[in-house]
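Encoded as structure tokens, the following chain is the form predicted alone, with no partner shown.
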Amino acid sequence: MRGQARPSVSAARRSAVSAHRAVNVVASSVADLNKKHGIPGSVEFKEGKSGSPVVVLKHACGASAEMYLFGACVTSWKQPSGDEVLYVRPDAVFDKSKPISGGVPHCFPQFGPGAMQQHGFARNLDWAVSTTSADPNPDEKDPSVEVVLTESDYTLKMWPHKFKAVYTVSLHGEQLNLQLRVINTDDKPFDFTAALHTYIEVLEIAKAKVTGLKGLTYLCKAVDPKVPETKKEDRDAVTFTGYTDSVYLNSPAHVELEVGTGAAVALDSTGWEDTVVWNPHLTMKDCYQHFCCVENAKFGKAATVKPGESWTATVTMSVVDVSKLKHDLECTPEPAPM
């Protein structure tokens, strides 16, 4: 038709070398990384969703995880019987658009709102591989990878700081097991808030529980995130009823989400002083059922780096089964009186 212009052979043939190209960059990436970093039987580099390179973990025991180098966002944690512990939202993509939504994204180096892009910029970057493992421990080998992340033009504008963020992710048995460290390669010291921002997967977030939370003081984001309320937990545990995001501060070393099928997850961290707590409610209708978020957070003091040193968190995730502990509990014979 006259006055519409007709796509020329030379433009799509541009566009399908261009496609090719794409591909093959992504192919001889994840072949290069194969060649440098992979450990057959233990450590993996793959292509995923939208072409991004993933790494994949297997440990003997059966378990295993993958996670994105785009964010450096772990995506899967899977037991020896092939249950995955970790969800991944509906509505995520893979394509570097946007973070991906769900599994274990980075918030560093801010938590929530605030002077940068919410969260920060750790989750919407490329992280490089360091190094990888599979050291017997002592009979087994427990695979684990390294990632790295420093600062560049983009990061600068946002976070005037020269950095270097060290993760590394393991897998101990059935254990996940997920170590930040960030240095501070500057002339001056810097301050960060931080999280991993944990989505689990649970029956129906109406029977999901976190313990290990009661008597703290948190932070009720529900209202106005940037106007928290604060508040002190009476309830043995948290459940679900209605939107929730609550900023627990100085809270113990270990937390459990039971998940409504008997099992619970562990985490048992270091270096995380607090924990939040979060479920869209019907915010996100076709999926809040499915997840609860907790996550392990540095927050209610940010963390302070001098040059030449370093921050360091960890956590180790577990799969535990509290139906049998609460009927071990229940069986137990009273002591009979002195």
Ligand code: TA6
Contents of the next structure:
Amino acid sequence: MRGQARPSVSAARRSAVSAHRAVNVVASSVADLNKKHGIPGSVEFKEGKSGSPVVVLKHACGASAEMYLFGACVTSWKQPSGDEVLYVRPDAVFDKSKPISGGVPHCFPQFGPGAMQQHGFARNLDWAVSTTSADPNPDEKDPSVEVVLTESDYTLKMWPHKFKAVYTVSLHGEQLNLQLRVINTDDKPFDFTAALHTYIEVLEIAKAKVTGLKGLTYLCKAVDPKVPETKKEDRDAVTFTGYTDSVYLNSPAHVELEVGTGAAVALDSTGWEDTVVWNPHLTMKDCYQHFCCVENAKFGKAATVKPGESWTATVTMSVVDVSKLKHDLECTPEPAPM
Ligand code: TA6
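Shown: the form predicted alone; wanted: the form predicted together with this ligand:
Then the entire complex follows, led off by the chain already shown.
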């Protein structure tokens, strides 16, 4: 506490009491959430890090996912083997002082850079649970949660529009399904850009490859994000040898990230249109080796939504060759050349 006065004992006691109260408030809200929306064994609420509420989805096949209500940020998606697919950065904080750095943060209503805070406000706010389910099909019991975000004084100051964003997260077996619907509840049209800033764990970034982007035009933001260079992708697979920040325009519905173990994560999307590939390289020395962001985005052409209408985009994430997902296994050596 260099340079700061030590708090008095009574002040310390008061802050201990208020900290205790804060924990109790969270505990009862988790209890309330379980009472109102919990489905034992399928959809459960718990206190996450820093006491922040988390919803846990569990599929009968053994797959699971976790989402913080703060930012509606999915921070974990595990295969039945227990292997984690997503990545949360070691500098991530969960006390709501800043967005959660990792998993699947939202970028809405601005992908950025732009007039508003980078990536918009949706990742900085608590989303409300509207509904849960675990039985859309009696044979599947896919656990699902729907959360919503609507305008507030805070959002209206930054973006003067009334809206309802509805985010549905579900597990279909081992697959993770994410759907975002943005409804215009205002009386004038609005435009927005958006993305799901998905962090995926890789064995080692030098071994990671993104396929499906060959031939596309992309905006390379590596030198100056505000003045991106327009380039054409001529590689069969995008690999990582330095800072990478590229927005691929009009990308195909199916893109894959090979994670370096022999397994790949496939992203099959509708409505998103663009794909962002980001690795911070040496600007994040502690962690850049272990993740790659492959982000479904709507950026090249902003979405325009008229009053009473909505925009919807989905992504299904699945692991290809899950037996090779394990990140703690050594890579299978390449066969020696004949
Ligand atoms: O999605 C890529 C990107 O927009 C990069 O330009 C980089 O600034 C990064 O996101 C920042 O993400 P963060 O979550 O750290 O704000």
